[in-house]
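Quick heads-up: it's one chain on its own, the form predicted alone, in structure tokens.
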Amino acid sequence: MALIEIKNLKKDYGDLHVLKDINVSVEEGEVLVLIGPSGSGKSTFLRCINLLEQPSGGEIIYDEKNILSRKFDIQHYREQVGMCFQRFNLFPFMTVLGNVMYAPVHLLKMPKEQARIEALELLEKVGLRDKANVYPDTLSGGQQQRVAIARSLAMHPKAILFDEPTSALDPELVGEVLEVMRQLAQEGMTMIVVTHEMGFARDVANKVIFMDGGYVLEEGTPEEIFSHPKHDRTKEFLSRVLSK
């Protein structure tokens, strides 16, 4: 049974058709990685799944319910499907610990002491327990992104969406974030990841989707996509990015 199923998803901005009949399903515990050139619609697709963008058509089925239905509880859905952005979006006026505790206390109504204990455990998990009482602007980009991942995990989500989580980082900081994501994958976290990190896609994904021009042009296992791509556009894209 798919945890998230996308049916005929469309997104238009006036006459500009950014997403064109996207059909994708994500099983529980699966890591789906979206690859493709800039402007192909990958990030828009992710933002539609989280309803940061309102789709122009189609269905998004989560736990057998259409989240685009007026009766659907969007807040509850967002509590269960976390999101990590390129630019971290941490609260600058809160400590690292405060950032991780905030949503469980205010949205889940978790007792503060329980939230504190869980937040410290999550910071330990991402290797930043010693940074609990500092402010985000004292951290490197890689550390900030790991705090953002801990913040998402604090809500006990069923899935996490990652929108190019390493694209804003200096190259030497990319590995520490990808390592945390690899660990989550090994633990069975359902993830949908937009990334330019082809090594991560090849090593960690269960399923890879290649997008271009608002379409899903190819879908398959990492072996199928990277070693035996069928579509000419996929072959062209991979020959460029893998030769760098």
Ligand SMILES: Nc1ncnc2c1ncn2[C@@H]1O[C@H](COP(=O)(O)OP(=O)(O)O)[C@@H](O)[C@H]1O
Given for the second form:
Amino acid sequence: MALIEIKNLKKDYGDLHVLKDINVSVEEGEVLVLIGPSGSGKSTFLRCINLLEQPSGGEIIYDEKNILSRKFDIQHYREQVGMCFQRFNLFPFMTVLGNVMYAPVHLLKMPKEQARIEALELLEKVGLRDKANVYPDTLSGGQQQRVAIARSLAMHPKAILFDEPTSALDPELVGEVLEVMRQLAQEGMTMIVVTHEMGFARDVANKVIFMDGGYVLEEGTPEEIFSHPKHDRTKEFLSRVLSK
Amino acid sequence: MRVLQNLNFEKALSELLPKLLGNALEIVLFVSISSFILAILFGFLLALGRLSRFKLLNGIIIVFQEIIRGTPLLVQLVYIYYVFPLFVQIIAYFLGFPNYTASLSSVAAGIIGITINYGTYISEVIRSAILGIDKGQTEAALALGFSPRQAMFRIVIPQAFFNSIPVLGNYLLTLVKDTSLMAYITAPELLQTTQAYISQSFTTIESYTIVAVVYLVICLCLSFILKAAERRLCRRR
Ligand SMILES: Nc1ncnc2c1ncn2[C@@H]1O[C@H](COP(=O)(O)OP(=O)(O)O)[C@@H](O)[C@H]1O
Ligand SMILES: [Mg+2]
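Given the form predicted alone, corresponding form predicted in complex with this ligand:
Everything in the complex follows now, all chains and molecules, and the chain you saw is the first one.
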């Protein structure tokens, strides 16, 4: 039974049909990597999954419930499906520790002391325990993204969505973020990752999806997609990004 | 020049200054502080109203703002002090209280007028500060599981207020100076006290000079405090 199953997902902005008919399922503990040219709808797809965008049609089944049904508790669902953004979006008026413990204290009603201990453990895990008491704007992009990952993890999510988590980073900072994500994957976190880091996709993904023009053009294991792409568009895209 | 020979700053200082620094200053500070706080609250409510999805509320607030911005504060003060009580009296008359006489103290009228006027301008400061917060902040809060309302009140608005502090500080400075308009509605603040003193002592040059210097000193002090506060807040980030 898939943790998240997306059926016939559509998203329109007026006359612009961004997602045309997406069918994807993600098993628990699976890492799904989405690749595709810019503007192909990858971000829109991720944002539909946690309802930052309202889909125009189709179904999204999470844990056997249709998240698009009217009675569905969206906030509770979002507590379980975290998201990390390209631009980190840390809260600038809170310290690093404050960022990580804020949601568990206010949403899970976790006692402050427990939240603090857990937050420090998570910061330890992403290698930033010594930065607990500084403000985010004093950190490098790579450090900020690792804090953002810790902030997501603090809610004990069942899955995390990543929208190009390393695209806003200087090249030398990409590795430290991917390293944390690799570790999460090893620990069995369910992840849906949009990325242009093909090395990461090849090593970590259980399944790779190539999106173009609002459709899933090709889906398979990293081996299938990277070594034996079937579709011409996939070959073209890969030769373009891999030659860079 | 006879006028110059007759100048008597010593007398004016010894008689006027105690009055200014006593009751008059107290009124200025009281009105400034209370109407500034109320104006921020009022402006905040107007800003929320403008940001809400209720078209009617939006329309009402826009009309209200245009009226306030399109008339001078002095006229608003006069209107609240002299005209508003008459309206209340008329309404009371029709409700069956023909002998009811309404009146408003000049200080109360001043606070109401300044609150409404400054609240209107401050509402636009706060509204644009709220709109200026990166959408990613709201999205990050939503993605964690906060409701749209929680994201607004816990994440966006604190940052919007923080970002508005320098502009609000400037408004406080002009607000303090604008309390002098209350002289026109008989509030015994600095300017009115000065004028009352002049009419009995005929020390025009001395008295107006003294009151101008008093305003200047107040504003310089305030400006200094605001700068220091801003610097501290900036360091906290
Ligand atoms: N809020 C929006 N309103 C209108 N068009 C949008 C909006 N968001 C995205 N789009 C359009 O949808 C298409 C896909 O965007 P996006 O999902 O961001 O692609 P990707 O992440 O693959 O680069 C683009 O053409 C973009 O211009
Ligand atoms: Mg994108």
